[in-house]
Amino acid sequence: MTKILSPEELEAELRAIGAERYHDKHPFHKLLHGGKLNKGQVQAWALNRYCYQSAVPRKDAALMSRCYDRELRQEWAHRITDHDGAPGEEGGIERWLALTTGLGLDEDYVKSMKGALPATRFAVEAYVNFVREKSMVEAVASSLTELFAPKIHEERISGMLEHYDFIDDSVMQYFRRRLTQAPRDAGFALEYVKQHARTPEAQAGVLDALRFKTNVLWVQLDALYLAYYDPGMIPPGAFVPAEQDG
């Protein structure tokens, strides 16, 4: 990039990346939301996604640990408690574990992440390292997949409740809470990026940061598709659905 985009042009470019690359377009998600997976395949998705959910507060703590902007730290801090919870207050990780338990998975096994796919673990840690190592505006920009999250959460709630008799509303609370949390967080991050990415280099960096994050989400679904759908190549040590669910 050699031209400085206006804030409005930068936002339009960011939204175009989501329109092209967000993982709601992945074939595995279409199978999940359309009721085309069996219980074991849904279990595999939830178990692997736990790796990502549990890494989010670590990612946010990494960002805050090197942030000299007090106002940014004040705004960002609630993201950690949103996921980790607080004394007497349930967080997103607990709500995700309610989903995996409701699907019949052992909580300690899920939390150990021993059954997660190698690609999942690599992608998640790549995201944490990206936020730890890149510029602050790039680190913030990598969170902007939240701009597109409410739509996928709505589709997930309606699709999974409609199509799977082993899913009920009690285990869908993670997604319901994110319907309000994600827009709030995305709105702040978007304004921060528009205000602080004011050179062609910085703007190119934030666009690449969002592309990177969409890749992090996409590759996790690639791995699930290959391992649990087609051709069904489950790597050694990864979760193997019970025969009755396969």
Second form
Number of protein chains: 2
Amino acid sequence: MTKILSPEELEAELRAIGAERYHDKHPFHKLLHGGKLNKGQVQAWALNRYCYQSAVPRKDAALMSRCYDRELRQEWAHRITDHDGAPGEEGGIERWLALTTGLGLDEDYVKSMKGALPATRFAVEAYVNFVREKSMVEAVASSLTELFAPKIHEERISGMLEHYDFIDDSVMQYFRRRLTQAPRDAGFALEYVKQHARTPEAQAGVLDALRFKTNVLWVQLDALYLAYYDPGMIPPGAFVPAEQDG
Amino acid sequence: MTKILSPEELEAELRAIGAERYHDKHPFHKLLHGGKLNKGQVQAWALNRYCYQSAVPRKDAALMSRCYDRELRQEWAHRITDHDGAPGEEGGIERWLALTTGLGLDEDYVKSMKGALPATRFAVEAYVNFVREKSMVEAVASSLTELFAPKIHEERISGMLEHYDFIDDSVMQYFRRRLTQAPRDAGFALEYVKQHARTPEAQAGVLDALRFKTNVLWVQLDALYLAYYDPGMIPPGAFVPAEQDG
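Rather than the form predicted alone that you just supplied, could I have the structure of the form predicted in complex with a further copy of the same chain?
Every component of the complex follows; first up is the chain already shown.
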């Protein structure tokens, strides 16, 4: 790409990447939300996704550790507490653990990440390292999958409540909270990227950063599909669901 | 060192390092608090020290970015907002800028760090890198100069108010606030280190981390002494005070 995009054109390109590559297009997502999985498969999804959730504060701290702009750090700091919580105040990771516990998984086992798929761990740590190493505007851009998150969260809430008798509203609080958190954060990050990516090279970096991040999410569903759905090749050491009733 | 120390012995060794090496022992500190400096020299101190203040949130974010322990991250997060503030809420860096502005320095010049001594910049970034690279318990231990900070802050407040007619109470808020913040943080970090440094090697690392940090602080006063006091060799590009009245 040699031409510079207007901020509006850049936003349109970013949104096009989401339309093509966000993991709501993944077959495993459709199976999950369409009620086509059994409890063991939903457990596998939730315990793998814990790895991602628990890495997000490290990722956001990595961004802040490289950021010389105090206003950007001020704006970014609440992302860490949104996920980590504060002493005596529940955060997103605890809400995620309410989901895994509600699904019958042992909390210490989930937190140990011992049963997670290696592909999940690699993808998640690649995300943390990306933010640690790339330019600030690329690091910010890699968060922009949040632009597309509200739709997937809404689908999750309604689809999973409707289709699975082992899911009730109390374990879906993580997604409800993200319905308000994600758009606020994504709006800020989008404006930042539109303002600060002012050369063709920077804009190409921003678009690649979002593609990279969609890969981080996609890879995780690929790995779940292969291990737990079709053909069901669970790698050595990974979580093995108990015998399923239905 | 081959013998393992009890937690109490480790604390005693840490406190002995402070007694020997903390920068309240530095001649420039004594000059500053004893009213022996002119306004230009106090300006030089304040604008150099800004580099350190403004790096602290990056240092704390670097620690959190490497920390897999959610409880430790929860406990650490407020350090960032203590310094950075939050949108609409003043933090330590702004309180420091109130001091530099009160001393007659241009805020943009201070924030640019262009007039700071190279030795200051190198020392400060060495601190950020130390926390980025060393073990978690060493990273935590490097914050332990806060154990010794309340005394120096009290001396600063009383000494500087008493001796300098260009200093008034309104610009000393940074130090007043740190009188309560530093002991709380230092207490937590000390307990963490005493609990988690359980081998002779880890304990040696912790003691070295605190020595390293005292060096980070000491080097900054050495550089100020040389450049602005005796013999007054200001390096090329560094801040040059205006002619002094007295």
